[in-house]
Amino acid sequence: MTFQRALLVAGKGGVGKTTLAILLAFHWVRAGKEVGLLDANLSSPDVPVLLGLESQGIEGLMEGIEPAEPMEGLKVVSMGLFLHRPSTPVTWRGPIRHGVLRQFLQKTRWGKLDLLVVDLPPGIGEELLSLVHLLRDKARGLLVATDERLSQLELKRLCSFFEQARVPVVGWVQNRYSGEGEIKLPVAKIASLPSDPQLREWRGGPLKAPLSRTIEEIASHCEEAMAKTAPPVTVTARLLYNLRRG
């Protein structure tokens, strides 16, 4: 693979994972980095919709995959790029999902990337298991949660999963922060993102302060954490094997 680090953005559904993944990718590109953005949500791929990317049709999966490039320095791959309609359902079972993700990682013409940002589907599922295995020591986790109780419970599950899989978690982001109280979770909080009208209308342009400063803070923290030495990968492979058997 042509990158050294992959940031897996995870959390419960509806907490803003996709938006944060895109915002971070745009920030790093504007900072001069070559960035890949992988939409790993095969059943509900929303990245192309949010970025206004047109479908290439299923033919684009046949040989080497050409990523979409919404801006110079950013390469995007999503199942949504190969569906003729955004509403087309994808109902593949586990082995096919694993094969498609492997193809996205290994057959895409990524070029030389500084970083791969991965937008995961909700919770702990086949895509997360596959990517932890495929990316091995390149992977780091970034968790997203809201004030909502079930969102925080899912974050705790993800913390436990990443710990058992020996994938370092760089921290978590509290999205749509209400300003009421402080939430204690088993991983350090990087920043809080309040509800901001900018995000409802954002189409890729520069963000205004203070939101832009918060995204910069999150990005800087992730870069520092991802620069640390990776753990051994043999334990990860053994964990995934046991989970699949169970």
Ligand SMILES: Nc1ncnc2c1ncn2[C@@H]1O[C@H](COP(=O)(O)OP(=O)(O)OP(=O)(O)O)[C@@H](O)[C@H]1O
Second form
Amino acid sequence: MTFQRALLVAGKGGVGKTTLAILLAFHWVRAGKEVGLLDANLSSPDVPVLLGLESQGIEGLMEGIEPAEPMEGLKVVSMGLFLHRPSTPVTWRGPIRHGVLRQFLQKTRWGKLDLLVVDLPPGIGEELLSLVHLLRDKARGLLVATDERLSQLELKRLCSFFEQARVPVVGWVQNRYSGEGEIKLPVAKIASLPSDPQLREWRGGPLKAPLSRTIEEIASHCEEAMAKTAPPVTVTARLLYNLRRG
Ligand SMILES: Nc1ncnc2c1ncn2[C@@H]1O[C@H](COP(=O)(O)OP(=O)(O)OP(=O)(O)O)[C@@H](O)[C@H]1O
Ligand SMILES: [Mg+2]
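Having seen the form predicted alone, could you now give me the structure of the form predicted together with this ligand?
Full assembly next; the chain just shown is listed first.
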């Protein structure tokens, strides 16, 4: 794999993971980076739909995987690029999903990337488990939640999952912020995105302020956090930490 970091965008269903993953990928490409965007949502591959990308058909999977390149500097791989119709159901069990994600990571002609942005399916599922296993210390988590109680509960589960998997979380983004009260979650909040009509029909064009500034803020926070290396947590260090805490 030709990249140092993969940012896994995770959260409950419908909170805005795909939207945020695409917004960040476009931001980094416009800032001059080479970015890969992996749509890891194998059964509901929404990235090509939102970006208006045509299917290449299953033939595209035969000899190495050719990513779509909607703009210079951005390479996109999604199950949706290989389905003849976006409405085709993908009903594979776990081991096949794992194999497909491994192929997407290893067989795609990504070229040299500065960063891979990964759009995940909702919650803690097979795809997340596979990617954490395949990406190991390259992986970082970015969490998304709305003001809804259940999306925050899912975020807490994901925080604990990432902690157990020893994947550092760069922070969380509050999407569709209603302006009511401060929410305390076990990881630092990066920014709040309001509900914005620009995002409903957005296909990658430039955004108006203040939304554009918030995306910039989120992107630079993620960059800083991803530049840090994760502290090695050995079993002994974990034991000592727990003993000290009593
Ligand atoms: N801040 C926002 N303002 C307005 N519309 C938004 C905002 N964030 C997301 N949306 C819209 O909400 C819908 C759901 O967003 P999105 O598909 O990104 O969520 P998701 O978490 O990826 O969903 P899934 O779990 O199904 O993959 C989309 O139609 C998107 O355009
Ligand atoms: Mg999605």
